[in-house]
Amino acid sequence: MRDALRAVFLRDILQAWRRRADWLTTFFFFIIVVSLFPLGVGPEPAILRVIAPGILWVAALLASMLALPRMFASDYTDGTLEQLTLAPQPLSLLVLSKIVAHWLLTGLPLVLMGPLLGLQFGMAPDMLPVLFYSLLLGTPCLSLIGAIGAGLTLGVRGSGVVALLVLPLYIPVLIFGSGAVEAVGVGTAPGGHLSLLGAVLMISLVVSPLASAAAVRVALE
């Protein structure tokens, strides 16, 4: 079981190292909407720290959709998902491995960038650490529900249906997440945005696995 889960995320790792250009897309997609902002909105320190929260959030939650149409299309062009149904391993456990990569390669650095560009808008220090610990629970939140999405639309032309299925299911996790940083910012504790956001990445956890890989098997049939 471990020797299939590594190779299968070792195998995403090194597809996705040989089409750095596809991967950094998303990258740079989240700086730059979130950099273009001060640009549209103006200079006024106050207003912008008071939409830095949001401004981050749904850039990061645009940028996830951005790459997930990426999850599953080349394995399922090439035969691979076929291969990994036939494996004697849980699919839902297959699946689970190429979120994790998927969310390294996708939701990791938007999780690091995501304070060095909260500072452009003026947030206060202690809004930081609260922003990147919101960004470190939901990102994989945004890639496990993604994944029911990418499976459900495999072999469907056009990206946006997956945007379409997933957005609503996106809310509660942009919602507790923007609102976990917004709490500190008129001095609440932010404690209680987190716990339903960890509630949420537990949720998903078990769910998204065996959803995805049920997905699959019917987008194979």
The other form holds:
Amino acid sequence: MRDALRAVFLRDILQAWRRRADWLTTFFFFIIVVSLFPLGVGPEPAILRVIAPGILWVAALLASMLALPRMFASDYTDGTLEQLTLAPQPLSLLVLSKIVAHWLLTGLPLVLMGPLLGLQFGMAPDMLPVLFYSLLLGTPCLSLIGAIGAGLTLGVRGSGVVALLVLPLYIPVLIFGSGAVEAVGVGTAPGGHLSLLGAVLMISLVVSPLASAAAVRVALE
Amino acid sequence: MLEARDIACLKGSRWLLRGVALRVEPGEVLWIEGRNGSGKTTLLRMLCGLTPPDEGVIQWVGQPIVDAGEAYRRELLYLGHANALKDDLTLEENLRSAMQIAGRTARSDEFDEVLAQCGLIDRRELPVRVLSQGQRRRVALSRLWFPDAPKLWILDEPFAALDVESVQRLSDRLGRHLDGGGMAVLTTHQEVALPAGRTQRLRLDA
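Having seen the form predicted on its own, could you give me the form predicted in complex with the partner chain?
First the chain shown before, then all remaining chains and molecules of the complex.
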């Protein structure tokens, strides 16, 4: 069982490593979107400091959405998903392995880069750790929720569909995530927002593998 | 033993398959024939449990495959049209992960032996991207050569794209599998010498 989960995970990581350009797109998209705002809004430090948490979070959300179609698409066309479905292990756990790999490749770089970009916006030092933790709790939610959308839209033409599908579910993550950072900005404790984010993570950790596996099964029928 | 009764499949408003019955005992191979679009692949996918039949039941040793679940999937090896190989990984990496996902961790010396038997040993370090269609098929099929292979093989066009030598090697392997009490269900358009006396034929468009 553990061998199979590890095999799925390592294969996705290794494949991504051999095709680095694909995954770096997500990362650079995040950096570019965030960097464009000062140019568009104007270089007023007071304004930028206020809107920074929102910008960083919206950019992280869009970047993570950009990577979603890749979660199952190649496995679907090359027959790997059939083999995963017919493996003795529960499909939901194998799918969870894929989601974890996907998060490491697309979510974790955003978590690490977020505080650095926050610094660029002149965010207060006590906001940066909160930004880090909110991204650390929030981006896995995005990958988990996104997996359901990616599974449901397998075989559907046009990658915009997945965005429409997952966007409503992403909104709570966005609100709690940027809310936590903004709370520090106005001098209140971010604990409440982070706890809610943690709760969303726990719920999606339980629901998403089962729902994504069911979606994949339906797509293969 | 694999048994199916009154299998039907509805595609849109048309019956693709209707009243299909089959039974495969240990040591037997079932050869499904039919023209393109007669539902061969659909039937194979139903036998695997990928597609639920619209009517009828499929049983593995007397138990519906839906209920048998993991126990059935452990005994099953399905190779579809798609080879399930990743272009960017090497032949060996592909095979190793495919085996692990199927729940069988093979040893290194077993890999050497299997790849040698399948004539792929000198290509083990190459990414699958550079292999020809026939070689990719052989890589996917090489899973059949590992010791303690699953009991039931469901193979969709296993002989397609293979050269004469590989066709011979695969039918020999199939013969040994049946000798060992294994079962197989396959589709093919080629005339292949399958073990006489143990081959059933099922025509879908008759």
